[in-house]
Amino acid sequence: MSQIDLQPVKGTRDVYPEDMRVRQWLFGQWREVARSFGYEEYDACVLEHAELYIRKAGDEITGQLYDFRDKGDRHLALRPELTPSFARMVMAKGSALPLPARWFALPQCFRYEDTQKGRKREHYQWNMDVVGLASVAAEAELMAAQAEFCRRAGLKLDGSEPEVVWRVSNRQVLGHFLAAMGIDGDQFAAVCVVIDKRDKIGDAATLVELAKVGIDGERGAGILRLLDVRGLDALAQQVPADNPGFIALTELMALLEGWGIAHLIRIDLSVIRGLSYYTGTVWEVFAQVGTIRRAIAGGGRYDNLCAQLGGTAVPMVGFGFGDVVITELLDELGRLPVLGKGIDAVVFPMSAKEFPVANRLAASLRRSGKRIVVDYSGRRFKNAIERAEQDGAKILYILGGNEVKDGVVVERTLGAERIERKVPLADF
């Protein structure tokens, strides 16, 4: 039989456990800076019906479905996010859901799409949301929240020259703007879903494309033009003062002042968000420093997706903020923090005969709390405490036949001092 494939499968990973302190360093900032806003954790299942992502604007997620038939001849797919999974939960909630709810969940998505440097056709992602706020002050806590876990992995927010930058803009804008152009209901959504590629396709593409969605030259250089309005000044030359997504914008940026946090605001019309369920403000959390100068995070309100799904309308808004990116930010900078294994002490037995002994003496320090490891590989001593220090251990448990017959184990300090002194086994 020949040997199998090493690797993992295309836009996988394996974590290794030295990846996996990182992980789990990540989620740990991200629980404790959910948790310290009032959110609740939550979860979904991982298999989620295909037609819960199948929307007739043509979603790009859409066709980066993993999707299959299952044995029950069912349509069902791995997610490709957590949102519509979100409102099918509070759809099945229900009136039984105290309002508002904040909430927050740290899923595995899969979506089969171009490899890159940040992406990958699995990722985890935090998500925060909020159900039954219509105000603007949901999106302003949300990203203050965002804004929060980024100080605490050392990015620097303050100053001149920020190293992350939150581009916002709302739906509703280029929504009545291109109302008056008669361009409405699905052609509207299928339009965002168009000009969300831009960037990528450049302005010629991006006219070609609006052209296959019904949109005429003139009609589509219109909506370049408004793309390209940078700043609430320059909005309001362009739209009239009624526009309701330059007053959420307008009040947006005064909550955002409070939070400490309105240097940080860029005002990008171009920023559309390509999923069609977007109702009004839609932002990215974009990087300014190293080699990954794009969107590290993203989110936007969705009033309207549980009425899509067959419910009733509710206000809606969060964020989903990815690890893949982040992580390879953090690590470009070198604001990774250095973690080790976590182990508190090792206890080594000289030989087999005292593996019972040994055992009794850790099992007595984990109850303590600490964290230990027992060396049963019969090593030589110098090898033990090489060992024990290379995976961060403190102390050194020493027991040979000697220390048992009286009763006692050589504790030994590591690292530049190397401290000796015999313990009663009884003190444990």
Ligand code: HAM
Second form
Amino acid sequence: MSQIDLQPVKGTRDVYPEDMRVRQWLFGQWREVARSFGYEEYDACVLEHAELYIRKAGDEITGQLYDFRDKGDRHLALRPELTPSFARMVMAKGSALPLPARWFALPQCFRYEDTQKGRKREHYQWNMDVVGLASVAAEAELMAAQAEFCRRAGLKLDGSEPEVVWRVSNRQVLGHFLAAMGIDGDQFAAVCVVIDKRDKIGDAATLVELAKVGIDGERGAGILRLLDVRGLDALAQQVPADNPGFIALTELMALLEGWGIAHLIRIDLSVIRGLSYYTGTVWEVFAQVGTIRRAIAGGGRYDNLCAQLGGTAVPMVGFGFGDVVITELLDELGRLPVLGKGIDAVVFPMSAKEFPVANRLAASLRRSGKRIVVDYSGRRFKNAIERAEQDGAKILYILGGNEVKDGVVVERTLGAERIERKVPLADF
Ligand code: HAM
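If the structure you just shared is the form predicted on its own, then what does the corresponding form predicted together with the ligand look like?
What follows is the whole complex; the chain from before opens it.
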């Protein structure tokens, strides 16, 4: 038989223990921040009903589905995102769910994407979502949680040149502007999906795509002009004071001021997001340092998703924060923590005869909370020390025939100071 392919499936990652340590550190930070804001962890299965992602507005995610029919002819998909599952779970609970509810999750997601820096076909996403709060206080809280994580991860947010910024807009600004032209509902969602691609395809192609969803050249040019607006003051010049998107952004900025993170916010009307379900605030987090020009995280308000899925509309807002971009960014900046294997001590029986005593000693040490490896290799003493030091152990317990006979173990500290002493086995 020829050898199997040693590479993981294209776009997916093998996670060796040294990478897993970093992943667990990242997940630990995410969990701690979410819990510190009172969010509860939940999960759903990676297998979902495919129909949850099949949206007629032309969302890119629909074309990237890993979908198939199972043996019972159900149309299923590996989830590309968690939000629709979240909505499904909220709908299933119905009025039994006390609102507002604050939930978080760390789902693995699958998208058939062109793989490139920061983009894989499989990634993990930290999600925090609030259901049942119509106020932009929810958005402000979510952004504050993201900022707290960035700080804990070692990114510099203070001063005039923060390493990460939040690009924020509100779809209602554009929605209100287009409603005046008679464009709303599904057509509006389709317009959002088109203009989300503007950066990638350029203005000319955007106008062509807009024409395909029924927006003529003149209106198209008006849309592009609005998307070029930066900052609340400039926006105030462009839209009437009663534009609900403008009002919401003004309220949001005031709240973010209170959170002490207004200096990180860039009001940027070009942010629209590629998921058609967003109805209000939309935002993306971007690094200002390093070479990765992709969003680190993205979120938004989606007050109609439950209604689109056939239920009752309920205010919802949240974000997804991927593991790929942030890990690459921290790696590039040399800020990933250096994490050892976390082994405290190694017990070294010199021959198989000492294995039972070694195991009893190890078991007793483990019960006191220590991480213990028993080295059964029978290797030379010098090599046992070397390997234990490589593994980061602080102590080596040596058990030879004589020690067992005398009821003791040799305890040797590792590293620069190699001190040996005999300790009665009864002490453990
Ligand atoms: P999204 O912008 O599609 O939003 O994804 C959120 C984040 O997941 C991105 O900013 C990125 O960090 C990461 N991500 C997405 N696709 C990939 C990929 N192919 N490779 C690596 N990382 C990726 C959503 O998924 C929404 N459901 C987020 C949300 C939650 N909105 C409200 N609640």
